[in-house]
Each structure stands twice: as C-alpha cells, then as structure tokens.
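Next up is one chain by itself, shown in structure tokens, the form predicted alone.
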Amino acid sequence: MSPIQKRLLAWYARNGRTHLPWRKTRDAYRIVVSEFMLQQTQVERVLPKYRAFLKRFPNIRTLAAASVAEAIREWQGLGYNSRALRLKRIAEAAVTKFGGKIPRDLESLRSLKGIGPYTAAALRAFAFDEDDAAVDTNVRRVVERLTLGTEEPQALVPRGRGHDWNSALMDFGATICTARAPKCAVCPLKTVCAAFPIDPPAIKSPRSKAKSVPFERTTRFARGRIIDRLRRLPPGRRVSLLALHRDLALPGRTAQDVTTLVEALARDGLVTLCNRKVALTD
C-alpha cells in the first residue's frame, strides 16, 4: 500500500466512527436505508430514525409490502420525503426483480430506479466489500487535496479494503480535512499531503450579497408542512384543499398556492388528490 493508504487506514482504525450501526453490518438493505437517510442529513439526526425505521421495516420485503403512506409516516423528522418514496420503490423492485435481495453487480444495481452512481458504489463497497470508490463532494475534496488532483478516487482504493477505505475517507473529510477549516496542524497525513498546509481563508467561498429567503417561505418548508399534516390523518381519511390551507396557515401562501403544491406532491407520488381532497399515497 502507498503511504497515503497506510496512514489513512491506520487513522481510521484508531479514530473512525466504527460504532455507527451501518458500519457494523454487511446487510445491503440496512446499508441502502442508511445511505438514503444520510443524504443531506446529519448523522446525529439519522441515528434514532434509522433504528426506528428498521424496527418498523426490518427487511426489504416488509418495506416493499408497506404502503407509501406508512413509509412516509416513519420518515417523519428526516425531511426530503421523496427519499422515503424512492427507497420504497427500490424495495418493491428488488422483490420483483431480484428475489427480495439488493443485487451485487453494478448493472443490476443501476437498474433500480433511485440508485445512482454514488449509491451503487457505496452499496458495493459497504455491503459487498468491493473495491469501488463511493465519491461524494467530501471524498473528492479530500482526494484532490491529498494528490493535488492528480489521482482519481478509484485509483486510491486499496485492494480488498473497499469498506474500510471508503469509511475512512468519509470520516476523515467530516472531522479533519473539512471544507472550510481543515485541521492541518493535527492531520496525520500532513507529511504525505500534496496540499499541506492549506490556508483556510483561501478556500472559503465569498458570501453572497443576495438576501436569502427565510426557510419558512421556501417551497421545501411548505411541502414539508403539508406532508406533516397528512401524516396525522387516520388511515383512509382525506382532507379538503380548503381545510388544508386553513389548517396550515402558511405565511404568504394562498389557497391556490397550496393547491399547486399539492398537485406537485401528487405528481411526485407522495400524495393522492381526488375531488379536491388529499391524503398520503396508499
């Protein structure tokens, strides 16, 4: 192994987040659940929801057999509810096409709608110990710094160590080689890092002068409030669009705005709209 590989793996063995439940398993279903939950969501928020979701849907067949509404209800607190829908559709396809198992080969993985290049590589590395590079923004940043962009992440994966290597890169990027304030002074790879030392002011993005929109006025917030309201409906019940608008009292949103948001949620498959009454998709 190269000096970079040896030092990073040694650092991971001492300091890696090996206690995380998805690091302790090679169950592809549990790993795909963690990958979907961790998209744009912090680890601390994911941990309790991950355990609760797996308690409710302990295997891929139970999730495939559940309704969309059940999956979305269990997703509460994570946001980006379309992830729950995509995860359920993957479970359904895995049961239909692959006998209730997440496939190992890349072509089959990519045939599951909702699994892109990153998730496919992550599943192959974490569930099947394949030497794939699961490259997200953080991993690419670390590799580009270590090699000044002269190496592709795939070229650095040590043979037979795909799981630990990808885990190490992710943890290293999250705790040491961070985007805005890398801890170069205590970095265990500083003697083999091509970019050492990094000047933090040089890597900070300039602040935008444009005024940001308050989150409470964003489409994401409004969609989330609608889904949260529908989660509280008893199974089989619907609520009218007018009552939904009245109940939510979204800042600056008219009844027509709420209708437009619900129609978009229906196109996404998260809700069903019939005779101007709406509920989570069964």
The other form holds:
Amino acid sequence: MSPIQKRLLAWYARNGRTHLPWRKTRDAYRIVVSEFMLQQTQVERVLPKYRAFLKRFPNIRTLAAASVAEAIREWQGLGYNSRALRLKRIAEAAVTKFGGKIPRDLESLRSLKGIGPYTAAALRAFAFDEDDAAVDTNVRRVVERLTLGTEEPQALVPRGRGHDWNSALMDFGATICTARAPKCAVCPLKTVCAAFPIDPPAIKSPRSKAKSVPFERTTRFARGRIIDRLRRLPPGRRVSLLALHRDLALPGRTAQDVTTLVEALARDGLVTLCNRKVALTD
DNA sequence: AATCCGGGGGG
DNA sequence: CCCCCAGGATT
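Switching from the form predicted alone: structure of the form predicted together with the DNA?
Let us now look at the entire complex, which starts with that chain.
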C-alpha cells in the first residue's frame, strides 16, 4: 500500500464512524436504503429515519409489497420524495427481475432508475466488498487535493479494502479535508498530501448572484407542502384540488397554480389525480 | 451544459 | 440573513 493508503486506513481505524448501522451490515437492501437517504441528508438526521424505515420495511419484499403512499409517508422529514418512489420501484424490480435481491453487477444496477454512477459504485463497495470507487463531490475533492489531480480515485482503492477505503475517504472529507476551511493543521495526511498546505484564498470565487426568490414562493416549497398535506390524509381518502388550494393557502398561488403543481407531481408518479381529487399514489 | 428536485447547515 | 450544498434524470 502507498503511504496515503496506509495513513488514511490507519486514521479510519481509530477515528472512523464504524459504528454507523450501514457500516456494520452487508445486507444490500439496508445499504441501498442508507445510500438513498444519505444522498440528501446529514448522517445525524438520517439515523432515526433509517431505523424507522427498516422497522416498517424490514426487507426488500416488505417494501416491494407496500404501496407508494406508505413509502412516501415513511419518508416524511427527509425531503426529495421522488427518491422514496424510486427506492420503492427498485425494490419491486429486485423482486420481479433479480430474484428478490439487489443485483451485484454494474449493468444491472445502472438499469435501475435512481442508481447512477455514484450509487452503483457505493453499493458494490459497501454491500458486495468490491473494490469500486464511489466518487461523490467530497471524495473527488479529497483525491484531487491529496494527489493534485494526478491519480484517478479508482486507482487509489487498496485491493480488497474497497469497503473501508470508501468509508474512510467519506469520513475524512466530512471532518478533516472539508470543502471550506480544511483542517490541514491537524491532518494526519499532511506529510503525504500534494496540496499541503492549501491556500485558503484559492477558494474564493467571483459571485454575483441574481437576487433569489423567497423560499416560500418556490416550486420546491409548494411541492413539499402538497405532499405533506396528502401524507396526513387517512389512507384511501382523497382531497379535491379546491380543498387543497384552500387548506394550503400557498402565498401567491392561485387555484390554477395548485392544479398545475399537482399535475406535475402526478406526471412524476408521486400523486394520483382523478376527477379533480388527489391522493398519494397507491 | 443547464435545470430541476427539498430542505438544512454554516459563516 | 445570505450563501452554499448532492446525485440522478431530463432536455
């Protein structure tokens, strides 16, 4: 192993978050649930949601057999509800096409909507102990700094250590080699880092943003409120578009605006619209 | 290449 | 308050 590899794995052995539940399992279903949650949310916020989700859907067949509405309800507080839908569809595909298991080969993984290059590699490393490099923006940044861009992330994976290596890079990037204000002074890799010491002013970028719309007027806010309202609906019940508009009282939104928003959510498959009444998709 | 998605965290 | 932020799909 190279000095970088040895030092980072040694740091991880002492400082890594090896106690995290998705680090202690090789159950591909549990790994894919954690990956979908972690793509959008901080670890501390994911932990309780992860436990609750697995309690409600203990295995892939439970999730496959559930309704979309149940999956979206269990997703409450995580945001990005489309990902709950995709996770649920992946569970269905695993049961109908892959013998009830998350597939191991790259092509099969990539055929599942919602699994891109990053998540496919993460699943192969964390669930199947393959030496793939799961490259998110944190890992890309860390590797670029450590080698000044001379090495591809995949080339750095120590043979047979893909699981711990990917975990180590992520923990390191989250705590030491952070995007802004990296802690070079206490970095265990500073003596082998090509970028040490990083020049802070180099991070400055010319920013002149157009003025932003208030968050309450954004499509994102409105969609989130609509899904939240439907989530609280008793199972099997639907609500009329007019009642939805009246209940939510979204700032600056007409009844027609609400209809348009609901139609978009219906195209996404999150809600079902029938006779101007709407509910989460069954 | 740019945009959409849903909030939360940090300065 | 203001700025920044992730991965995947779509166009």
